[in-house]
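Here you get one chain, nothing else, as structure tokens; it is the form predicted alone.
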Amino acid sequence: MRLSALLLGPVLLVNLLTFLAPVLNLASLSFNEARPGGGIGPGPTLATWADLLADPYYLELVTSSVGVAAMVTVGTLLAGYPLALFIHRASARWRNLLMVACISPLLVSAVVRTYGWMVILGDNGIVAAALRWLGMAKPPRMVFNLTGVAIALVEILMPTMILCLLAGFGRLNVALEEAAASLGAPPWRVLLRVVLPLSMPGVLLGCLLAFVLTVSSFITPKLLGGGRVILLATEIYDQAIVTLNWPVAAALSVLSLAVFGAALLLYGRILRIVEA
């Protein structure tokens, strides 16, 4: 017991001082009254989460982030599960080399890659072009909208999923796919009735993830919404920063982390379900 003590108390320590001591910080700092100039004034009060939760817009940006990130996490997921399945059923010659392939996308930094969508997805890119040669006179506009930044946090969080994906397959069974089928079970029923319940923990752990990182997520939007797609993260920003309400932007911020420990409470509901 005190071995096991003495081993987590430098671990305890670390994440009191660069987790939680900020985090209340930022919570104590969202008690405090807004001043003009970025001014922040002292003492307590109400005043700061009164007037946020009476204003429609900031229910409004929630429930948009909360609306968007499901979304993104819905295309992430089955766009990356029919690959993360062929990576784990291909041989062992291709499947490290596969794996290396879709996940190194990681190593180039989120900033390069939305760049590189504004430019594929512009007005004048690959995929305008693309539908102008197929026949579209007006191709619909990719930048700066939801559309957009949608497409984008699909591939930017596709290598997370499939890595989440890949952990959850590990728990297949080929001789249960096989008996399945051997009773006359087409391979859509194997997929749904075999292959997907035994790999759920790894989807519910992709899903959480990129839920998670889509709300937080700000160069994205930033760059690719220009400024017309509003999440909570580049609010944050934006009050933070630009119009200097400290407060509202720890209020806000707060916010965020009472979404992040309601999608950790579902995830964990939802796995004691399916491994009950």
Contents of the next structure:
Amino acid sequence: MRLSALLLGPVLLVNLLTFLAPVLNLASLSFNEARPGGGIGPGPTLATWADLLADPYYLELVTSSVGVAAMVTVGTLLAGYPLALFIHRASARWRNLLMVACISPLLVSAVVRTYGWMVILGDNGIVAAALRWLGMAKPPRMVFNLTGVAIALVEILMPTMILCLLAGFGRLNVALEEAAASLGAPPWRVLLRVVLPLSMPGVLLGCLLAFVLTVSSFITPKLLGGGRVILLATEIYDQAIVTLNWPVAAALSVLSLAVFGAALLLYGRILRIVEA
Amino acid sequence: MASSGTRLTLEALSKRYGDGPPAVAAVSLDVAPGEFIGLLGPSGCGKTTTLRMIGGLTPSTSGRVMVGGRDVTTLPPHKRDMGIVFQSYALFPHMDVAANVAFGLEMRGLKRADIAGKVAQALDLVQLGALAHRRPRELSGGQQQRVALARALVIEPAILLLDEPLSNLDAKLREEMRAEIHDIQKRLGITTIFVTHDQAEALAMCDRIAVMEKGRVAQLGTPHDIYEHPASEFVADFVGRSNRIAAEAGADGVIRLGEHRVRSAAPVPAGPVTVMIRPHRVGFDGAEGDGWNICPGVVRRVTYVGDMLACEVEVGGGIVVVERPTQPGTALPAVGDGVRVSWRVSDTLVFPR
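Could I have the structure of this protein in the form predicted in complex with its partner chain, to go alongside the form predicted alone above?
Full assembly next; the chain just shown is listed first.
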């Protein structure tokens, strides 16, 4: 026990210095006074928090961020689940190959992938051209709005989701599916009653990560959103870099941490129910 | 849950993977309503593949599966109306015992109240009524086995398929479950296919046994037939224990066992043969007369196992194991003793080598 605590030492030290200290620093910054032109006044004052909580804009920012994140999470799950199930059932040789193919997008930065989606979804992109060729006079706009951001985020988060799902498929067992079939369950009922419940740990983990990564996503909503999709992370950037209001940026950071905390709590609660 | 029993017929059922030899080669079997048939054989003999083809879990390459005169060969498993007990039990870990048993009834669209009654009845049948709300992982192996049986029986299937259901239990429990499964099967009168590699299990439980070898049925018969009149050296060796001695048969039907001459009740092919004798059918009593083969030999080893004494006796260059029940007061043969071993001519099995 003492030895294992000792082994934990270095990582604790690094985390203390590089994570906890800055976070605490950020939190304390939110209690400082904001001065025009980027100045930071003395504290502590509750002025920033009072403004933040009184302004309906910020409440809406949080709810819309959570809403978009929930939508992207569900989209990622729906797109990733069948793929993960297919990979899980492939023969060992194919499984490794498919895993590599699935994870390879992680080697390309989100910036590049976002630009890629701008080209594909743009007004003169492949999708629009295809829709026009199919006879649609005015294809819907897919960039610089929520549609484009959601599509790109789903694609960017899929490798993460698939990895989580595969990690959570441990309890799946072909014999259980065969047993269900022999008891009269057609394939769709086997999926709903046996496969899905048994893969819930992976589903929950994937959803948690996809949700958190969407709320904190910055590049994709910034580039593909065209200033119309404002999430917590993009607002923090604007406050810190454009408006130079560091206390508000700090307070919003703490707020997003609270959102993550709530998501983690919910995850733990559901996981306990599922695994009971 | 009384079942009237349904006839199951396999017509030249075959399974071939790739270009290799067939896993199951033209197995034909006619199972009478309510009959308990065992598929017995070593691993890789095709017995489980045959069971899976009957249940629709593995598609057959050719041949037909008929249930009560209806061709079900191409039906998916959920339309076959068969209860399957898997070797691993395959209980749903996320459901309690009652929900596991209720699953098949829910799939059949029964009303909640009816389901509850049938589930309780099925759990009583396997004496698990008190554990209805336990999770499978909270049960012992034997209890899990009973839940799996109840789950397969509650849907009142036309056919019950048992895939090595006892192989994960310890020896004592296995004998208990052996009797219990046999009783339940007879009470319900359900047509049953039982896959096992354990010959004692097959002999004790089945009405008829199909001994399988390399994808084929080597012999089909009652336990008595299989044991007393094995059709081949393979069957004789796989079912029960045997002494195997290389010998030479003459055209006159006399078998030369080294310098000794023995006879068999059945006609013997001339040439090199294997003589097989059950160890417990050999004695030292020196019985005389026409019905007996008698050979002198030398005791090479004596093993005392409590209820039995196993003596290895060298006879005509081969070793014959003689098994005798131990009695108080009988003198034990000693290593090096010269003895006369004897066995019935009718117990002498001879197969061409």
